[in-house]
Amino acid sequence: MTSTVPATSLNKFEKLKAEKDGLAVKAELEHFAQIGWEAMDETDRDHRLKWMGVFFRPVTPGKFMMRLRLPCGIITSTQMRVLAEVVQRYGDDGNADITTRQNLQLRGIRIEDVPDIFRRLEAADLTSIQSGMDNVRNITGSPVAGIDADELMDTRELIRQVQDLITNKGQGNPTFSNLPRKFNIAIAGCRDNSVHAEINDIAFVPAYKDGNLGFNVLVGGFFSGKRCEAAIPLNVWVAPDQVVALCEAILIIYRDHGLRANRQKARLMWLIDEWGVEKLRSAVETQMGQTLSSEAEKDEILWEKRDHIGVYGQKQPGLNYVGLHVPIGRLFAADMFDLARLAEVYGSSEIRLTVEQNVILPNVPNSRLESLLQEPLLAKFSVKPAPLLRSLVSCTGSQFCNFALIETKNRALALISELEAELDTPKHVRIHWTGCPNSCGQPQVADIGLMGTKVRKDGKTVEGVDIYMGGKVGKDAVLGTCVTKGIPCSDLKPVLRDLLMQHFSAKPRQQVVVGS
């Protein structure tokens, strides 16, 4: 790794870096078992098990979070209950959450236990390698990739290799592992830009240049507590074999220039600020040793954006697939048993994730689609939700996040709950929480967005939200913007309630008076 940062200015993370790759631990994790939490070198527990996917915090003394990769969002029916037998172990304090980006973080995990948990991830063909600090993040795809009727191209193989060349196959990376910040990456092979291309530092979306399709390719999409931006064309269209090669040159470029004096300044798109996207480009071919092609006059993005819940019918005759509704994405080990349950009765032993935090089970034959419908899960994970639940997504929050500044996932769940219960709502409102400016709930893409943050109420410090709207999804997405600041917690409801009346068509339900 190229550096032209003075020693003496490396902020704290650059300098554990340059003290010790996190993929180090990896040899460590038996040392740590038998030493235990309190035990451990401070970098090490707080920092570097992250390279391993091993999350610290500080709000569960003694209880870590395990953050998997899972590539395009696809889990098999085996690997689910392996996941679920982890969760069980921990009882009470044991779940997991789909997170948005198609993934699964695992809660209550002791690091007595971690190389036990490796082995088993190992043997079910799972890892959770550089799946956080200064690495590439889960790579997003099409949850209905392979399945979809109208889809352009299957894009699962692709997503595959590009974690194989980040990750050297689930066995670690030095190359890639000294980024200067978090890097994500998503491949769409749709319409509807299931992926939220505009909010990733690589996205590739599909395009037909000279007959032939491929993708147009943007870059320097993110979300920090510094600045947002939205993603910008790189002026590239590659075909789907340039595409491996194309995020391994954009990755050592970032990783040998990326700004690194300032952590709040290290994403891709503050290099692109300095050299301009020319520039970036000129690097790109020159690091590929390739002249490429300029991009596509449009995209193949047109359609307005699927949740994929309900039941839909695939490209392979007599096949379906069933989007279920996972409110707020958790899961607990007994839902975890019975989807892997699900999967292969009347599935194909195959789960897929959804970057709204939801499941899909594809490959549920015709007859075997009303008995699966029956299922008691699904009275709990359905496929017809209320309008406002659907597309409710929200962040960890400070029930097991040490970075949220407020409860978010129970108090989204009581706040929607009670809105349903007083609003009639014609349609869906995409509704996001995220705990902190870190935006991992994304309330920038939302109707509505609330982020977490601290206000004063009567004299005293309360948990409190600040209101964005106008972010847009799926064609022409945009980012949305803050409309208000600092508003408590516990006046939020009227607050939202007037939002939906006033620009989502909802209405006071009628209270049925019961006669005397």
Second form
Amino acid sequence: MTSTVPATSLNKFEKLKAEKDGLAVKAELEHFAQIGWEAMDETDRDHRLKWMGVFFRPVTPGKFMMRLRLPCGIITSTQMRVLAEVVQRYGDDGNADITTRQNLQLRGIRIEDVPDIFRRLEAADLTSIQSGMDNVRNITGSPVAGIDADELMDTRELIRQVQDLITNKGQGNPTFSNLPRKFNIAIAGCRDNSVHAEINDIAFVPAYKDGNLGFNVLVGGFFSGKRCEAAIPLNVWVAPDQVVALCEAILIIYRDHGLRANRQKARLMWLIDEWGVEKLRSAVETQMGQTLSSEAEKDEILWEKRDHIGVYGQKQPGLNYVGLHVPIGRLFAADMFDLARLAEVYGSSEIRLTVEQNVILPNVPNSRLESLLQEPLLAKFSVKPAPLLRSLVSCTGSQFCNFALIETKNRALALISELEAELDTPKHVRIHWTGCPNSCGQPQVADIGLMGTKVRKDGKTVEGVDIYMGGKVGKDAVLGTCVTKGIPCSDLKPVLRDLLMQHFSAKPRQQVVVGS
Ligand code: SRM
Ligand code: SF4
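And the form predicted in complex with ligand SRM, for comparison with the form predicted on its own?
Next comes the full complex, and the chain you just saw is listed first.
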């Protein structure tokens, strides 16, 4: 790795990576389990463990979070059951959250259980490796890849290959374990940009060139507390068999030349700012040892984004996928066991997750649909949720995240159910909550985005939000911008009510007058 930063001025994170690679803790897990979290070296515990996907939670000390990797959001019923057994052990403290990258995070994990959990994950062909800190995050794809009646390309295998490259088939790969910062990759094979291509460091979007189907490549999209940018074209079209090599080339370039002095200015887009996209493009060609085609004139993202909630026929005649709405993405052990059972009884033992934090059960035969729709779990995870609840997304917030400036998930649910009771909203409104400017809940892609902040009210500091609007997803995606700052959460309901009535044709529900 070439670094232009003198060792003395390395920031805290560059120093800790230089001292000891994050993956080194893999060999020490048994030792950590024996000594317990309080005796662990703090840098190992608070930072390096994230290379294993294990996150110390200062909000709940001793109860760690484990972030998996589920390429394209696909998980089998057997795997789901293994994860359910893990969180079940922790009773009320244990649960799992579906994330905005089609992934699962488990909560309540104790360090003494980690070696055993890893053995179980490995036996179930699951991994959590390199899912945090300066590594590539879960690789997203269409949640209906391979079953979508209108898909252009089934990208499941490609996504798996990219994950295998980055993680060395789940064993951990030191080649990519010291990037300047986190890194996001998405590979779309559908027409509706279901992956939010625009907010990934590398995004592949389907496009035809000379009659061949491949991908136009976008680069540099990211959100951070300091800056948010949509991805820009690399002016490259690749055939499917070039995707893995292109990811490898960009990651090597980013590893070796990405900016490392200031973590606030380390994402790929900052390097593109410094180099220009043309220089990045030619560095990629040099790294790959081949000349790349220029981008196709247009891509094939032609549709509005779908949320996949409901029942849809698949490309396979007689089969359906059923999208279940999971309020704010939260699952408990009983839900996970039940989802595994439903996938086995009615489908093909497979479960898919979406970036809207919901679940899809694929491969349900026509003849089994009616019985599936009668299952008790579908009263909780509905195929027909109310219009505001349906598109609600929320990051973790202060319940578990120490960056949070506000509580998000529980507040989001409570507020939506009040608004739903008061308003009749004719269409879905995508409301995204995020607990701080890091934007994990993607408020900039929402119709209405709510970003946690602190505000003054009646002489006190209280929880509040900045409001974002104008986010457009799917075809010609556009990031929303901040329209109002500093609304105390306690004053938010009337503000949202007005926005919903003014911009989304919501109408007050008829008041039922109780006769005298
Ligand atoms: Fe995130 C850091 C949760 C998607 C931008 N994110 C964190 C941490 C790890 C902070 C921490 O240690 O507490 C949060 C863990 C809280 C917890 O206990 O759950 C956290 N991020 C999440 C999740 C779980 C939100 C959710 O509820 O779905 C998402 C996990 C995705 C996954 O499966 O890997 C999640 N985070 C995102 C996204 C959305 C996306 O990828 O589409 C973003 C914006 C896109 C991007 O990264 O460009 C995002 N997270 C951040 C950032 C700002 C990055 C930056 O460049 O500054 C941080 C802070 C950091 O990395 O320093 C962060
Ligand atoms: Fe935590 Fe902030 Fe990300 Fe929410 S947006 S999960 S509060 S870091």
